[in-house]
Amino acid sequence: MIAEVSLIVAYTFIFGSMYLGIALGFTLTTGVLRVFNLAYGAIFLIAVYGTWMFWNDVGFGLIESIVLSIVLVSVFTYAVYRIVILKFAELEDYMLAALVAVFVIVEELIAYFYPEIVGVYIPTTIYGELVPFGEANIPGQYVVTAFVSLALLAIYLLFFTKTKNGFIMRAISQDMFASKLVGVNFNRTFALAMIIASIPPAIIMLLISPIWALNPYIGWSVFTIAILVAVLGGLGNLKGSIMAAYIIGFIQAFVGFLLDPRLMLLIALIVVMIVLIVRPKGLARAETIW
């Protein structure tokens, strides 16, 4: 029993931190643009398969391939903003349909060029040993991913509390109309928000890719986690996302080690639905990013 408790505590931290990193960009996009970016899941795929393309097919070194894949992710998100979000700004239903279409197009292109039989593997393991925690041993790469996720969160918090662009994004999230009155450059700010929102999920996906079995359709399962965290926390609210990530992390660790791992996502979905019935706007106020 002590080993199970140790595992639950450890994986609550690991899952919570990892899920926070996965959802960080989605929360930012929702908080600043007020857009439910359904193309967000494509970022996870482009990060991994872009790195594989540059490394395995083109012949660049691994570090150069990672950098180029993150650049590719940034270009992709900027293109989504310019081509889809701006074009359908006044037609939300069409925008959501177009964003889903973009996600599916990326997914199908990757499935065509890199089907699961190819066996894509990105050697981004930083620490491959086991880390002892109480009576349990935790894969070191999970621990690294958790701390990198927290570091990314710290960088985001510094950005929002210490930089001019961060203050502008917070102002937009609190009162878009007042921000227009003082002359905020919305196109520039929104484009910047989209780009910086794409970086954390790309980094986290690259770190967990050596542990998870990669396939061209993994974007949906990872994106589901991002949606759960963002919706439970209160769409676009970072404080809420932090709370939600660790709540979902605890639920999945508890269910996975004491009940049945196959029920981890199902139970998390049920709990989120119950919370939303009681608090339809989530755990935190969704009208502001912080």
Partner chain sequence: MPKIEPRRGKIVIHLLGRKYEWTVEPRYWRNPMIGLALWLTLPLLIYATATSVFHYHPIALLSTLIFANLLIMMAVPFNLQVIGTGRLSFGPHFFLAVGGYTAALLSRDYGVSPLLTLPAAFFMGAIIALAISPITIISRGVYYVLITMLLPFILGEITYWRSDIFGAETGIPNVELLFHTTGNVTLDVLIFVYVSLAIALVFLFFVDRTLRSRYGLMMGVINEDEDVALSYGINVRWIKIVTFTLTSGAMAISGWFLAHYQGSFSGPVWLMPSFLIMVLLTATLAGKGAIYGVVVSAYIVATLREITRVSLGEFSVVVLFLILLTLLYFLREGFWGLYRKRRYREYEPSIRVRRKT
The other form holds:
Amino acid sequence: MIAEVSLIVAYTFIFGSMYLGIALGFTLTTGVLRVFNLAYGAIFLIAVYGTWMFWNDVGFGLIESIVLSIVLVSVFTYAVYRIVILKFAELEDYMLAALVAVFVIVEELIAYFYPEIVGVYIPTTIYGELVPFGEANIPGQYVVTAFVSLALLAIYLLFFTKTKNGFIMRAISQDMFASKLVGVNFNRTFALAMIIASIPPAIIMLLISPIWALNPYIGWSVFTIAILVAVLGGLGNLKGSIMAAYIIGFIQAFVGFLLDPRLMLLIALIVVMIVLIVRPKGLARAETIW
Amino acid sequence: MPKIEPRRGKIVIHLLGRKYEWTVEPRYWRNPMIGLALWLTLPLLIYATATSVFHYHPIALLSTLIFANLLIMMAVPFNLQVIGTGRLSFGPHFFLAVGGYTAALLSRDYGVSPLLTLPAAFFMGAIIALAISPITIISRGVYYVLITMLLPFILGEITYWRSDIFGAETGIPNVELLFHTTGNVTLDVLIFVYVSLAIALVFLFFVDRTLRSRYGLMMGVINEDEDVALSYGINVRWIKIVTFTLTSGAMAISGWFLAHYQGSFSGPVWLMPSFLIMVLLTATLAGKGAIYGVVVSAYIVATLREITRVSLGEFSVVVLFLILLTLLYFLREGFWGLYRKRRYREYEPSIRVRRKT
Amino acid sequence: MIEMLKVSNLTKRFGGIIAVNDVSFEIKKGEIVGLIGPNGAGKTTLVNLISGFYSPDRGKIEFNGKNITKMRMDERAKLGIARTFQNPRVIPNMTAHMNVLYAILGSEHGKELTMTEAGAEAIYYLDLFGLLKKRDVLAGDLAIYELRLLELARALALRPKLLLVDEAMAGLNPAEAEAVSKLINRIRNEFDLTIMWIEHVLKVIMRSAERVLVMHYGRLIADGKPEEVVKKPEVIEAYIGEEEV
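Starting from the form predicted alone, produce the coordinates for the form predicted together with its partner chain.
Up next: the whole complex, starting with the chain shown before.
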């Protein structure tokens, strides 16, 4: 029993932190830009398979490949912003449909070049040993991922509270019209925020890839988690997202260790649905980032 | 008793103390008639000429038509749902899967005939929709999009969890076919084409009548501005819930058709986002609120899908979606918009849809 | 005369702000009652409470002796409460004709009409407000003066018993304001209406209204004939700095 309790505590922390990192960018694009970037799920795939492509097929070193794939993610995000989001800015339903279509195109493209049978393995393991926690042993890479995720959150908070660009983005999230009036360079700030938002999920995905079995269709399940966290937290609010991430982490750890691992996502989905019916705007109000 | 009173250009029907109006203007009948005749003869034409003219197996072409009709069966109620609830839903394929599973399970496990699984699928879809219909009132904008997007994921997870019942990816086999096979497979497929076409036509007719009725106009107001609709004394909640329930039931009928057409039903195939996008793009490419445009866009989407599938194989989805995105990019008003631009006329109040999500 | 609207102890809070604070008054059938007060006095909130846009925190609203406090907006509209909006809320990409037509079809009496009959009735209301020439113009392309008229036509097409007019003068020049005020008086007589008229500008209301209610910081500070009300010290104090007085 004690073993189970320590497992649940440890994995609540690990899953929670990890999900926070995954959802961070989605929360930001929705919170700052009021853009619902449904192509966000493609970032996970591009990060992992981009690295694999540069490293395995082109022949760069691992670090160079990772850097290049993050550049690729940024280029992709910028392209999505310029081509889809700006074009359909006033037709939100067209935009959402187009964004999901972009996601599926990326997914199918990757599935074509790297089908499921091609084993993709990226050696990003930083600490491969087991970490003892109470009665339980936890893979070290999970712990590393969780702490990197928290570090990314801390960097974000510093960025938004201390820097000028962060301040401008918060101003936009408060009042788009007013910030247009005071002469904020809108397009540049938007593009910058989109790119900034695309980096944390890429890093988390690369760190977690040695543990998770990778396949081209993993994007949707990871994206589902990002949606759950962002929606439950009240789209765009970081405080709400932190709460939501750990709640979902707890649900998953609890269900996974005490009930049935196959129910992990299902129960989380149902809980979020119920919460949304009771509190339609999520746990925290989404009017500010923090 | 109904009393029918002919007037110039229209017929007024008095029934149960209410008056119903039906515009009958033969001079506007030509183009719809030509369209309908084309639509009805196309399957026969393909059946007769596929081998000799196209050097192509007719079954492949006929099943493309079935897919097109399936898209119409989904996109037409979807269009009505979006107009009547004033919200963009990302979960139409959820109701297709609900209907499909209901029909398939009843047929396989209890030997229920297809004629009885039809109402069962409809009511199952409608009841589930009714149960979750409060979301059409409570949640707005992107929250609604995301909630409806989560519904198919929930069903998908359930089918994996209880794969002993739902059969996960292999699905539910041994579902009774819609009719006894004629022995000629191609002829069977042709009959299925006409069954799907009939369902699509019925949906089209009902949705068209609804949109032209006073309820359609009320939906138009709800779509534009819910507060104004309320100040008119329109019972917004009621209209939203009824629309959501009935259109979801209609979508479940497409699932019923699929189960009895394929003889099996596999949810995960249809719960995939790529099918959702095809429905969404069929509805959007049709032009906003253009019900007849759906027919055109469904046939274009299905044809493009078949062409890319045959010529490109594994790579087809990528190219198909790129083509559809390009179309979406350049055809803001949709296929119907192109037609309307050339032949603009307004002889009955029609709703123009401007969606706010 | 009979009381048409009776409001007692109505209170509405938004966070820490009390927008409407313990307001009680009544309106008799056939009256034109002006509701005035400086900006932020809670006039529009009061209209929103009566029309059902918000529900009150405390208090009671009675309409023709019936308690409507808990009713939804559409149910109140069916009982005969119509309103116009401070910022005209017409449906911009439908024509003026269609805007009125939809109102008729949505309303209670519209249920018995066919589309053609409702269309004819819509034309009648457009003509009444001099909008006949503009019937095929998209409402989004109308000028502010025409929008005000369209809103009135639309509200009247619902055949209300009580019409709530929320700032019909805002944004109009003096000649247009004069025309609108004459029209409102005319429809009151012709259609046997009761009108509650919210206005920021005092001059017009002083001439048209038979009774004036004055609000300040959510409270009702005066109620009476226009010429008596303006002499009250608390009203003058409330309007200090406002050039209209």
